[in-house]
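Presented below, as structure tokens, is a lone chain in the form predicted alone.
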Amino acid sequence: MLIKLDKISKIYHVGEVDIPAVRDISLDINAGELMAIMGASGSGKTTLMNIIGCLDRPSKGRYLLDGQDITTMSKNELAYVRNKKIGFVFQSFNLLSRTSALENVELPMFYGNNLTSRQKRARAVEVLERVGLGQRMKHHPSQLSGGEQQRVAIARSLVNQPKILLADEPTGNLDSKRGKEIMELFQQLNKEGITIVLITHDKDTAFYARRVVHVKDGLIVNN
């Protein structure tokens, strides 16, 4: 079982009011899934992509990631989890502008890594090159389309070698062709062996997931 959550809740506290956004879940992930986790806006799936990516703590229960309980551990802890384990693809890129393809992808392994500068190079060419992209490494964003710069992120959440992938809403800024090839480039690592988990409201891109769990109102519907 690589993720176990277990009656996790998650309650913000707005003044003296308490908002539930997740409530009671329970949910097994395991190893080699490429899972689709599916709700409307505000329905509690952005929260629980967020405690699932160590980004944010559950108000209770307990939540397991490769055998380790996250739950108690310290912020520095979890930003190393984060480093090592989780690989994130987000809807609007995040890349930095006036550095190249192959830059961007190195950033994640200057944290807490011992590769020399050839090692992290020849890794982030790998990568790119696993996606599409090694003849455009050197072009910088502004070159490159949104499917390639899509291509790019999940390159850079790739390069520490993470256990999990997580992508929200990954085609949410791209046409129809280029969000088609980015879900069959998701099918094709996920054979070869990454977890994937897709946050996403859209059905297209739900359908290249094996499973679908539905989320409304903090509750888990169908699993």
The other form holds:
Amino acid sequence: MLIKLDKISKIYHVGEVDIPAVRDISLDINAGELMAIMGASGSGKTTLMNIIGCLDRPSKGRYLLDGQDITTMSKNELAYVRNKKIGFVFQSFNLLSRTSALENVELPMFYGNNLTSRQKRARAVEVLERVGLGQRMKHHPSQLSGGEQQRVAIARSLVNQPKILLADEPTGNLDSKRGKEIMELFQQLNKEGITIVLITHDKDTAFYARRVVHVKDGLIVNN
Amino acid sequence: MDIFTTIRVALWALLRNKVRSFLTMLGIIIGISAVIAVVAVGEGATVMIKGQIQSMGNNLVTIFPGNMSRGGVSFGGGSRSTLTASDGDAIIRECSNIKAITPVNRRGAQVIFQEKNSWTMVMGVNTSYLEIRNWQMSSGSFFQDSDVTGATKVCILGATVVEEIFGVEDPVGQIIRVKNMPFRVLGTLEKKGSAAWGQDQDDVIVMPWTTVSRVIQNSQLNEVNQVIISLTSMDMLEKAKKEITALLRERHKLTPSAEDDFSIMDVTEVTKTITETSRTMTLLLGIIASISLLVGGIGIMNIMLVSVTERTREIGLRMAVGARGKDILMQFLVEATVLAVIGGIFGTTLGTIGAKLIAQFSNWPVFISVNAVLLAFVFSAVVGVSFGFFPAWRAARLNPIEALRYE
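Counterpart to the form predicted alone, namely the form predicted in complex with its partner chain:
Shown next: the complete complex, the earlier chain at its head.
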């Protein structure tokens, strides 16, 4: 079992009122899965992703990632876990502008390891080739198409060999053709053994997943 | 992230916004160069003044006659001639801590050599004069004690006088005319430069004081304009002054209620006043320069805050891929410091060049001390760190989730 969520709740305090974003969710994700968490906006799926991605801690419940209890970790420990075990792909790519694809991909390696710059470069080249951008490594984001930018972002998420790849609406900013290409890339990577969790409201995207979890009002509706 | 990578990333971030980085640096550049230039000019002035005071002579005390007051109105030093050469002799005989002493008779006069002439100061002194004034001969020799006793018509020329009436010709052994009387030139003096108050010390001819009295002033009296004393040590100044005062009062037969009919002046007071004035000026200018540095620091803080806001998403992303708050803090802190230190380097260079230009065009002496440069450098780094801290801290405290969603 790669991920085990045990009765996870996240409650936000807005003034006097407590607003639960996620309520008593239990979810297991196995290594090698390609799954989707689906839900409309406000359903709590983003909160769920933040917790799985170790960006946020649950208010209640227990979260085991790769056998480690995340719930009790400090901020710095969470940063370390994010660096080593989790790769993020965002809807808006979040690439550094005026920075080459190669340097963007190298970014996660600046934190928490002792690779030489040569090793970093070699790894970045390798993952860029893997996502099919071997020819455009020196280009800046502004010189790349949306699909290519998202490929750079995927390469960046892969560079530290994470246990799990979290993709938040990865096709949201792309036309359907590019979106399809990106989803096919995810399928390809999953076949190579990477665990992928997609967070989306889009049925077409969820279609590529082998398992779909629907979230509504902070609860899992079906599994 | 190690420190070299951090510095590299900081440089890269600064180069992304070249114009902005440069404009931000400008505050520091102006501040630091102002500090460097001001301190250089200030220290140069101090060094020059000290040199000039040194050039006046060794541990000097000067006695002026007079200082007479009548009905509460002071006539100041020199208002009546009561000082004689024998007072000088008595002082060296009876007071302690006196190294050398010379009476001085001064008089403006025209000196003529062939068709050239010059109006200059004639100094009548004795053979201790060179030692007292800490002065060397440039050529020839000084006069002897016998010249003083005999009031012979010999003289030694200052560098300016040599230039004006002899030019390149060797004056030693020549005869010049002073008040239409022939004087033999025994030697010339080394160039001494101008005094602290700007007077040309080389525009002078020196001869026995008796010659000035008997021959030039045609007087049989022993009255002199000043007596200059060189003390063995400046530490003995107060004691020596007391002894001299007591001795002169006794010799001049002053009643205990009468005021001194002479005044004693020493260079320590002048030195103190001048160095204090110049130090105050330097301090004042330094404060003004520091304020401009402070403004530069605020500029850095301002631009770093803008930069943090602008790069909120970058910060969120860095945090998502594993940067700790500490890493983000360091990144922005180093960025601010690099900005300030590069500004400091430019500022130091510019300040040094500025000081050199001031020296060249205004004949002001400048003195660029290593300490001032180091201090400016350290100061700029401190400005960077202290004004960069708040923005960096703000960046480090960002919540990655919110930062990633920031539009």
